[in-house]
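Okay, so here's just one chain, in structure tokens, the form predicted alone.
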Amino acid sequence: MSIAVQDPEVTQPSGPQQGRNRRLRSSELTRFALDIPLGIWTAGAVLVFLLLAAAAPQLFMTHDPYAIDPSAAFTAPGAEHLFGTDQNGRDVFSRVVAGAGQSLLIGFTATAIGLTLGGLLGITAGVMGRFVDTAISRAVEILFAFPGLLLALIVIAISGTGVVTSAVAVGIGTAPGYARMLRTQTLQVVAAPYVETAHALGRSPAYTLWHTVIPNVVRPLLVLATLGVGQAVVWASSLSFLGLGAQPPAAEWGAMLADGRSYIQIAWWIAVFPGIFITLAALTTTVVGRYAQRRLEGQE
């Protein structure tokens, strides 16, 4: 009896079929793009601008953000200075653009620290049994007794002020929230049928943890990180506003906001534009993160 062996070339689609496949994929991408609301596209565009400003501020800056020109102090917004100038004649627009890098860097760093600490606590609590779960849960509840920003202030009081300290402080302040969410996610994954199947197949606990539990637990981390960056930017800016984070003349949004509050009646633009960008960073990351969360939940 002969066995027919299929030629691999036969399975490859012909030229017209390849064209139809490309058109099909293009139509699917078009439908996906049309399904995204206009508000999400707008938020995404603003977020891309902020990320570009953080990564390559020279593309947008019109002046040296640190150049002092006393003769141009308190110049109102106009063609020469889009956002006006501050009390030292520095271009506010260029300083806001330059501040995107430092503010977003603090936000991303703090979010990474918070997710790492929260992930270690949450996943450990979810997989190590009742005793460890109870101990970690009680510790997290104690930390929850302190508002997150107050917890960050306590860390700064112990460690001192500065950009690095503020990023670490905000990360520690957000860690309890991430720990609680990831503990819940871990408990759901541990109880899932595919984990029970892994145990039934004789997989070791370590293998099941690293190849089954953790990959499914960290799946929503990108969404959590997107939501957390905006909160971290606001908290870090609040610390800088209080004089506990970035210090003048640093081009950081919170420090600029604090720098302009004394002149709000005669030069409102010094404080208003950094405040607008803090709001935009928090708003756009939250909108994009919430939308990604809904899409992720809809696929499960």
The other form holds:
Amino acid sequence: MSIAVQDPEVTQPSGPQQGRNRRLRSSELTRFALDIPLGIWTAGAVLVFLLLAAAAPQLFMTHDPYAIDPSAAFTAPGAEHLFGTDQNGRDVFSRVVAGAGQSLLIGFTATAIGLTLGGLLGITAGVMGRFVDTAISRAVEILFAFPGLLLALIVIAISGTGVVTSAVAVGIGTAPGYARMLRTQTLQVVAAPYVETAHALGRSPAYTLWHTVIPNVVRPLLVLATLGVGQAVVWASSLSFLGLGAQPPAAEWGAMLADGRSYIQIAWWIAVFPGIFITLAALTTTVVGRYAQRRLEGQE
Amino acid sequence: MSTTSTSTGPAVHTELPRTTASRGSLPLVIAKRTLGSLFVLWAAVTVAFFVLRLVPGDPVKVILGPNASSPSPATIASIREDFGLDQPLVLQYLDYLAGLLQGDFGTSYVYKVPVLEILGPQILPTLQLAALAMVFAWAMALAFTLLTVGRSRVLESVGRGVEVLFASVPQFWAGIVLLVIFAVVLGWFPVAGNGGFAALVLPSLALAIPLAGFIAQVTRTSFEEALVQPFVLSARARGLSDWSVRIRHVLRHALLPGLTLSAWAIGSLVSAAVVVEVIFARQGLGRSLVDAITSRDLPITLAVVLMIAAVYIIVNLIVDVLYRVVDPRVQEEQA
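Now show me the form predicted together with the partner chain, since the one above was the form predicted alone.
Okay, now the whole complex, with that chain kicking things off.
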């Protein structure tokens, strides 16, 4: 599997004689931009909005997300309250925006933990081979017997509820998947011709490992991380929804959903809008991540 | 072998379950795989048992309940004895294993009755939920595949788009939206509860939607591959209609990867049922698990974890064996 970006079009000289394709005349950057399908642009734009909301929520918030106003409780979505208000009269839109920071931070932290643990296990197994590989593969197989959220729930059972523990729990819950994937990746890299070349050139195993194998295993991680963040956001908000992660007054998407479930029959908007944002986070990271993956693998 | 894994990412987990050594005749392979699964099952029990002992706090406090005033040392000692907590950890473990072999999951800390008495009535609702979800998921996935793969560009991209959307929808949000539309606004289904088939439809749909997205993505790829095989051309040359080519020839080749994914998915369906059961206020193993974690009822937590793990391991074993029976090529590739 090729890891380098190999876009034949990019390597062609972009002279004026190639007038057939107008895109070739414009600068590299514009061409790069035009190559990206509209759907990816939309997903990217939403993702940027989510990240902005996470970094600087005051840019978008119309109200104080924690300000209680009982007289305005259960206001339907409208001009004053874009997404309506909840049972305490808090502005749902501002709360959803305020929640982006916490939800995405948990997602990123969990993914980082999962990738680190999974990477340590998977790369060690792939590089060492033999009984180390067998032992790690067996261990990962056993962890797979606790599918989906179950592993994260076990961690929560031990560590107690809370925001930090839910990030750690989701990280550990995703680690076996990453370990398996990175093991496969490492095995492919170790068997690749360029590693054989490095050996033939007389480079020491340690040098080859550090300068040839590791970079080629780690490079696709960026894409894996993008894909993983969306899933981690979903899992972490599931835990909060169950009351095992972030706790209610917090403006966290899962906790808001749990709040809204109680009022579903009179005020659907309290639960539906945080849910839309969880779905958007998962959807956009998946779409952008997969596109990046296809580009990296040279399929597009 | 699992090249699909890298293109779908961790969010999807579409990797084929890793199969272990598999040389030799079919009965021998089945025996080996069964032994391997038994080993994994035993290891899962062991890991879960010891890991869950790390739960902080004294179990005696949980057993006494939150309202207990400071108990006398004699009471504490007698409780420890009753629940076997006075014995060394290794002995407790061996006791637990021996109990498991007789179908005894221990005694609940909170309810003080055998765990199975509490969990017994919860098993069937969860299994029904997971089974119906699987049926819905396959129905949707097959519909997407048969209707959109190898059709016009527009239909193809619609199919792909819907699949990615479905696969990204978290079960609990799907549940909320279904609730709002079909229970609150339209009033076709009950908002909550366990009452019969009608109460089962929305929760299983909520579970089925993301799963349908995953299965359809996998089936689409293999369907696309099968569609360009020579046997399809020969079937068309014999004058078969498009639909009969698709259903009778192509589909059979395209089903296997989806089947493997389903085996993986059954485990995660049962654990995703946790969330859906809470949303729809249904009885079930998932809700028992969340309640047990919150109330620190270790024996129930352990029992539910083990039941889900056992379902996952057994279903994977069955599918692995079926896979070899259905497609003998698997064996050659593995050898």
